Amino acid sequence: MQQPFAAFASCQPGLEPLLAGELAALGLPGEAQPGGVAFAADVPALLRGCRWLGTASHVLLRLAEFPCRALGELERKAGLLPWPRWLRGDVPAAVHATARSSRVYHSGAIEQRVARAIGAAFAAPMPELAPAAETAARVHVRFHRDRCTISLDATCTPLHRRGYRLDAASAPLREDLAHALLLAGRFSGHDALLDPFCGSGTIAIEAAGLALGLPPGRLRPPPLAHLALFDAGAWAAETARPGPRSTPAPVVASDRDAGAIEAARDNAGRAGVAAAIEFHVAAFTAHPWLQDPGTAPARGLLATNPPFGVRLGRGGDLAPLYQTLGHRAAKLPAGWRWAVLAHDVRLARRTGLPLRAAFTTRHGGLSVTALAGAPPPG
């Protein structure tokens, strides 16, 4: 029987426990570290984390890690290493190099070595990769401190590109911060769902997949298929698990901007989701949940990306439509409760919510802050 993997997913920073609560649900515990949570997993658990992790960004395979203070090193200790057990001969390995703190720092030859050593393992150099290429074996080796970790992505590429999203409208969240916003509100298959800001309608999205028990790389090739590793009666076992379930509760999302929501429609298209979500071209305050409160399900979650008044190139004050947020989400029933990420977290307190921070991380060069709250007691 094979040995688990010592493995890492990482993930954007601020969401280290989130995954941790995914990985774990899994049935893969593991530490929460900065940038991720290692964790050990064998190729059937990596398969299923590769494909139902929605908050990390890259699985990472830990090959080998050892201290190394030359370049001739590195390469006679890397040409140790079983490559062929790992790669495949007719997949360019594509090596990527990073390096701190070490005698060994200059990353361009740092790579050069790697892959002169994994060619020499296949008594052949790698085929070369293609600049637009994205099928190929990621290798990733670290310097730090004069010690050397190479790694393996499970994936071609990242995680948070689901595979549904060719159409985007103006400033785009990320889909592992779409779900990791909705992680944080709590939201539940059984709750309602609305977002007022939707854009290209990634919560949404997301939302939808989470109520209907959707894996979210489904739309990617399996994972570990461009490897040596690839197991596909571990595969087919994993894909063969039971279909969606049907949604409890609707799904909302509306936008000002038709041309968002056109997108919004294509991209839900795209993930299997659109007959789940109730897409609206409206302003928020023009919503029907939001106009008249007592339209709206009992029970709710109102996840949203405002506009940040940043990236967008909006003029003007935006405190009046967090004002008018907050006054709206507010008279929802006693059973919603609110997410909201923002660049500016002034600018979310002046929606009167009672929000707390869930976590701050980084998106488009931006600092940004979820933020989660629900009505008090009684």
Ligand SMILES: C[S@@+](CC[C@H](N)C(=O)[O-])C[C@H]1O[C@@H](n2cnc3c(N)ncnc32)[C@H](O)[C@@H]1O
Given for the second form:
Amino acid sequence: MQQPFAAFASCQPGLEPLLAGELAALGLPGEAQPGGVAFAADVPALLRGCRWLGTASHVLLRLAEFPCRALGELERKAGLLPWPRWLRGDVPAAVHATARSSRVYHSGAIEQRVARAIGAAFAAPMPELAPAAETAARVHVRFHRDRCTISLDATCTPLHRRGYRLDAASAPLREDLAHALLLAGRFSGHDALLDPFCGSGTIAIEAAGLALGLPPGRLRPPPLAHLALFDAGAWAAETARPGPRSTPAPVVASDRDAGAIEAARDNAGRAGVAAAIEFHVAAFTAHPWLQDPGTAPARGLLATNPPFGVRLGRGGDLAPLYQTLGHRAAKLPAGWRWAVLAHDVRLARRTGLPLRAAFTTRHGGLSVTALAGAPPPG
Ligand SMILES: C[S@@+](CC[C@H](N)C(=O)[O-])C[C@H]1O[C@@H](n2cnc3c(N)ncnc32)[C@H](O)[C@@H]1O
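Return the structure block for the form predicted in complex with this ligand; the form predicted on its own was the one displayed.
Starting with the chain above, the whole complex follows.
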């Protein structure tokens, strides 16, 4: 049996505890570190992780670590590694290097030497890498204090690019952040979900996927398929797991912009969850559950990212919008929770809801904070 790899699932800063929870739920306990979670995994576990993780960006496998003080030494040591066990001779390899506090410091030269060592390991020359090619084996070389670590990216494109979002409304939320917001709001998949500022529908689509028990990576090509590591038998076993659950609770999304709702419907269709989401064109104040809370189900999560007031234009003073949202959301039945992603925490506080910061991260060049909470007991 092959030794498990020392793996590192990277994520947006701030999401590490949520990612660690996702890994643990997959039977892959790990250690949260800045920027991700370190864990051990064999190839079947990597296939499972790449398919099911909703908050990860990449999964890196540590291939080798050794002391190194010169480029010649690097090329010799890299040349001793069993590259054909990891890489395919017909898929180009892109080498990316960083160096800090080391005698070997020229990243371009490091990349060239490691690429040459990889090429020498294959009888035929490796294919040329087309500029901006998405399908390539990505090898990362990191020098720190004269130690060289070589890792392989198990993910071709970042995992947050699920593949369903071709139509983006004005300010789409990254899929991993939508997923993280739902986890921060403790979305169970059994209770209702409402996003009254749904834009391109990302939060509702991620919620419907969770409610249906669908893997976030379901539209992506099989993980590791661009590497020699790929195990077709393990992948067949992974995809033969039970199919989607039926969704017992409604996932409802609305936005006042008809164009956004059209894009959201198209995205949901591509994601295979259109039948599980009810879309409405409506101002949030006109949403039936927020207008007449008696019509809302007894339990649910209101998860949303209202206008930030930055990327959507100046938009005047958003405080009244947040105040009204909080006022209406507070009237939902007692079994509801709230999760709000905001750029300006002070605005989120204007909701008056008892929200606590769950994570802070970056999105589209802005700092954003997810706040979550529930009505006080009693
Ligand atoms: C930050 S965007 C939401 C982005 C969304 N999470 C996504 O993934 O695409 C905020 C959305 O709120 C909508 N919006 C702004 N004011 C609204 C209002 N009063 N009622 C309903 N929707 C509103 C905008 O049309 C916009 O789509």
